[in-house]
Each structure stands twice: as structure tokens, then as C-alpha cells.
Amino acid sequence: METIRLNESEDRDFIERVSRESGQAVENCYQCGKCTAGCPVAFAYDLMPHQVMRMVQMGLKEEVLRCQSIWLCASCVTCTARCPRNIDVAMVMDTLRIMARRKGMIPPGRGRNVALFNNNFLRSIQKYGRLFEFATMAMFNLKTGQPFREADTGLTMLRRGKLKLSVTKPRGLEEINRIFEKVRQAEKEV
């Protein structure tokens, strides 16, 4: 990691904007590690979740958008109800998320498979109006350079007809649709 020089102006305009996205009042977390001790996959965190708050209170932008820790929250929301100023923590690490996306920006380490994970999810949702699992997972395989991981799970689902080959699509594809398009110009807004 990277030495972090606090003497540099904080950006104001990172904390203020992380706290209207999210609708979380970042500047009241008082640092308790109340996030931090309960969170289920801080083990795999390159910063805990109270460092990201600090971090976001400090105005560090750049190095909060680049850690992976943003994209490895479960969003389970553990940090959220043990949060004793009631900060949706969750949703800070989703504003982030959401913000680095935004900026273009390639998660680090295990958040890239996450990320790469959430596209293709949300590209099944997109084109065939729901999941479908074989593709999904197929073009997961195929770019993380792993085209046989979890290869023979597949085949024991496919033999017990959990697994389908081929996916219908459902009424209302272009009502889908439309929900995709307003969020794209949602974030065209931002």
C-alpha cells in the first residue's frame, strides 16, 4: 500500500457529493470499528470499513475509489445495523462503487472478478429479461481465463435439470428495457 500525505487539501467536493449519493452524513462516523468487527468479509478487505469511512471523511478520493474493498462488500449490512450514529455504511461502499464505475476506473485484485461478475449479471437481465445462469457464468469463466472452474458442478446440474441450455424470455422485455435506459440516463445526470 501506498503512503497516504495528509498534509494535501482534502476534496471537499468528494465528501460532499459521497454524502448526497449515498444520503449518509459521512463526516458523523467517530471512527468506533463497530463496522469494521462485525463485517463477515473484512478478512479479504485491502482497507476495513472504518478506513474507508476516514478515508471518504479525509476527502481521499483516488485512493478510496482504487481499493478493493469497495467492491468485495457483501452489502449485507451487518456494518449498518451495528453503526451506533446510524450510517447505512453499506450504502457508502455502494455510492463508492457506483462512483469509481463512473470514473471508468478497474477494480483491483478479487474486485475486478466482482466486477466482471455484476456486468455479465446484469447483461443476462438486460437481453433476456431475467438470469440466465449457463451464459453467465460461461462468459465469466471465459474472462477470467478459467473456462473449465466449476466445470464439473455444471454438468451435475445439467444431469439433475437445474441448469438450462437455452433461456425463454419473458413478457415485458421492453419494460426491462426501459428501466435500463432510465438508469443510463440517470447516471448520464450525475
Second form
Amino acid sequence: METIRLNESEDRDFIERVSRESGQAVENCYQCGKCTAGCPVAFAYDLMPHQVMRMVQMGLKEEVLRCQSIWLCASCVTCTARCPRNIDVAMVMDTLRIMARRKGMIPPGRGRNVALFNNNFLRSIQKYGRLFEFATMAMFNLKTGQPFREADTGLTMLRRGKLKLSVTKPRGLEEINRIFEKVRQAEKEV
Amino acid sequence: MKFAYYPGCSLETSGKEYDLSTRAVSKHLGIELTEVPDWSCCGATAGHSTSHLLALALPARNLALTEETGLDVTAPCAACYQRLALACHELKQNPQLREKVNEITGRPFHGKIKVISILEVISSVGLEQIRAQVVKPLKGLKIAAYYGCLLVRPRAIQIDDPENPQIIEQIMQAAGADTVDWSHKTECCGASLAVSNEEVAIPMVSRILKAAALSGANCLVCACPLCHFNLDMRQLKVNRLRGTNYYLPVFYFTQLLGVAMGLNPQDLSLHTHFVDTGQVLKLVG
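What would the structure be for the form predicted in complex with its partner chain, given that what you showed me was the form predicted alone?
Below is the entire complex, every chain and molecule, led by the chain shown above.
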């Protein structure tokens, strides 16, 4: 990890924003490390969950929003369930992911495909109202340059009636489209 | 007993065993399920990873549609359950936010219904009643009940203890099966990362299979289509990539309940798994 000059990097506005948007008193974290001890994905993280919490407390905005961990967090909520300070750590991770996306930051390393998958998933919902599994996977494969990823799995599923080549669209598609538009609008006003 | 039924996207495709067996078992137990009219996706992980407001509005549309039916809603999928239940909780707690979300969905939700997991619905029939329906006790099965994350966390929506839940064990024991005590029943299987970063998900699946095998279980039982797909399909991959030799069929609890109640195997879709279920089911006879 590179050297961090605290006197130059503390961002008060960032600390306040994370607290407000996550609804969590981030200053309450006393670094016991229970979140990290229980995190099932920590082995793949660049910053451990307790380090993310500490860096939020110190207002190290760039460092936190640039890490892979906020994208690799599987939202299993074990950290939250075990936090002795009652901090919803998973909600903080969610908030950081949302902030990074809003700032248009390109997720680093393994985070890139997580963001790509999420975007494809939501595009499917906006377009069809429900997740079109087949099309979403095919699109993900194309965009990540691995067109035949899981082709054998797909064939097995098709044979067993577990893959549909069409999707049942709800009648309220316009309604769903409007939800996406209105959320976008409301978030621009914040 | 009557409930609105929210199948969710996976139950129409990769999780069809769960949909079929849930409907069959519910019918047999006298639970009437009416599909939520015109339901749409709950947003799942992609939704709450992207926008807090979107993660409320997508479930809110379905909650409003359900409220029009006057029934409480059950969602078998653990992810759908968690998203619907959390949105329901938050919108009930915060009328101001509810108003804002109602304006976005254009469908007023008044916070008058409850979201209940299918595990709770079925166990509310009563263990004695379930026992009375068993014609083929699940003898020979040593079940590792796997809950994953979404049914037991966070606290606001947990259906049982987040570290050592028992509800699946109770139902399976009522159906005549043995259950094992084991360490990984609420450990995350990494399903949400499995498509984008499979090399991260594989060790997570592997740890769960190892713990189940060490406990002496001969099958896994779950209540989530995402866990199911991940543990069933990726079990073969774990074996191939890591030189292991796990053979642990992964069932939905509704499938085994159906077997115990003597329902037609076709209606339970026992033949569509990746890990063959035949050998273990022979033990039941």
C-alpha cells in the first residue's frame, strides 16, 4: 500500500456523505476486525472490510472509492450481523459502490465485471420487466470477450427445460420504464 | 390458508424445480397460492448495488400489486424474499420515504401487507400436520441444511437465527430425515459473484461442500434458487478444478417434502439437477 498523508487527504464532506447516505454512525467503529474475520470474500479483497471502515472515518475518499473490495462484497451481511458496534457495514459497502458509480469511476480489476454484470441485469429489467436470463448471460459473454463461456452449461439447461429463449413480459412495462426514469431524475436532484 | 405468490425471475427458468415443488407441496398441504398479477423483477443485488431508491421502487411496485389482492405475499426465492421484505419494512417505517417511492411507482403502497418466506408459510401448517402427511419417511437421508445469507440477514427481515437457524432441520426431521450439525449453514456461497468472477466463487462453493462432506451429510437442502444453482452446477466444476470428488445432491426443501408426502416425482422435477439425485433418493426407496 502507498503512503497516505492524512493532513492532505481528509475529506470531511465525504465522511458526512457516507454517514448520511448509509444511515450509519461510521465513527462508532473501533477496529475490532470482526467484520474482516467473518467476511467470506476477504481472501479476494484488496482492502479488508475494517480497513474500508477506518479509511471512511479518515475521509480517504479516493482510496476507498478506488478499491476492488466495494465491488467484490457479496452483500452476505455477515459483517453487519456480527458488528459489536451495531454498524451496518454491508450498507456502508453498498453506499460506497453506489457513490463510486455515481462519480463515473471505472471499477478496478475484478470490480469491472461486477459493474458490467449489474448494468446488464438492470438493462434487462428495464427492457423486459423481468430478468431475461439467457439474453443477459449472452450479452455479458459478448461484452467480456468470452462468447462461449458456459455454453455447455447452457445446453444442459436447455435440454432440461431450465433455460428459456424468451421472457414473459409483464403488461406494466411502461410503468417499469417510468420507475427507472423517475429514479434517475430524483437522483439528479440530490 | 391463502397467500399471494411471487415466483420471481429465477423460478421461471434456472430454478424451476423450486417453483414446481413449492406449488405441488403447498397444494397438498391446503395452502392456496395466487400468483401476484403482472409481477416484475425485485431488482436483486444489481438493484441495491446501484441505487437505494431503485432498490425500493422495484419491490414497491410488486408490494402495491399484492396489496390490491388483499393477501400477504410469499416469495420462495431467498433473494426476492429479502428484497421484498426489506422494502416492505423500510416503507412501513418511513411514511415520508413511502410517499416518495409511491410517486415514483405511480402505484400507492400503504404498508398493509406482510412478506413471508415460504419456509415460514409451510412451517406454520404445524410440524404435527406435516408429520401426518408423510407416507414415505426420508430414511437414509443425512441432510446438511444450507440457509445461505438472504433468509437470515439482515436482522429486520431474518426468519431465524443468523448463525444457527433450525427451521429447515425441523421440517426435514418432521419428514423423517436425519439432519447434521455443521459449520457452514449460513456461510455465503458467492452466487452473486459467480458470473462476473467465477474464480472467487469457486473457493466459496468448495468450502461449503467440504464442510458438508466432513459432517457426514449425503445431501444438501436449500431454500434459494441462487444457492441451488451455484452449489449444484458448480459442484461438478469444483470437482474438475480442484481434483475433489464430492457427490452431494442439492435439493430444495420443498422437493424432499414432496417425496416424503408421496407426490409424483415429475411434479417435483427431481431429474433436472446437475448432480444426479437418483442414487441418494434410492435410500428413501
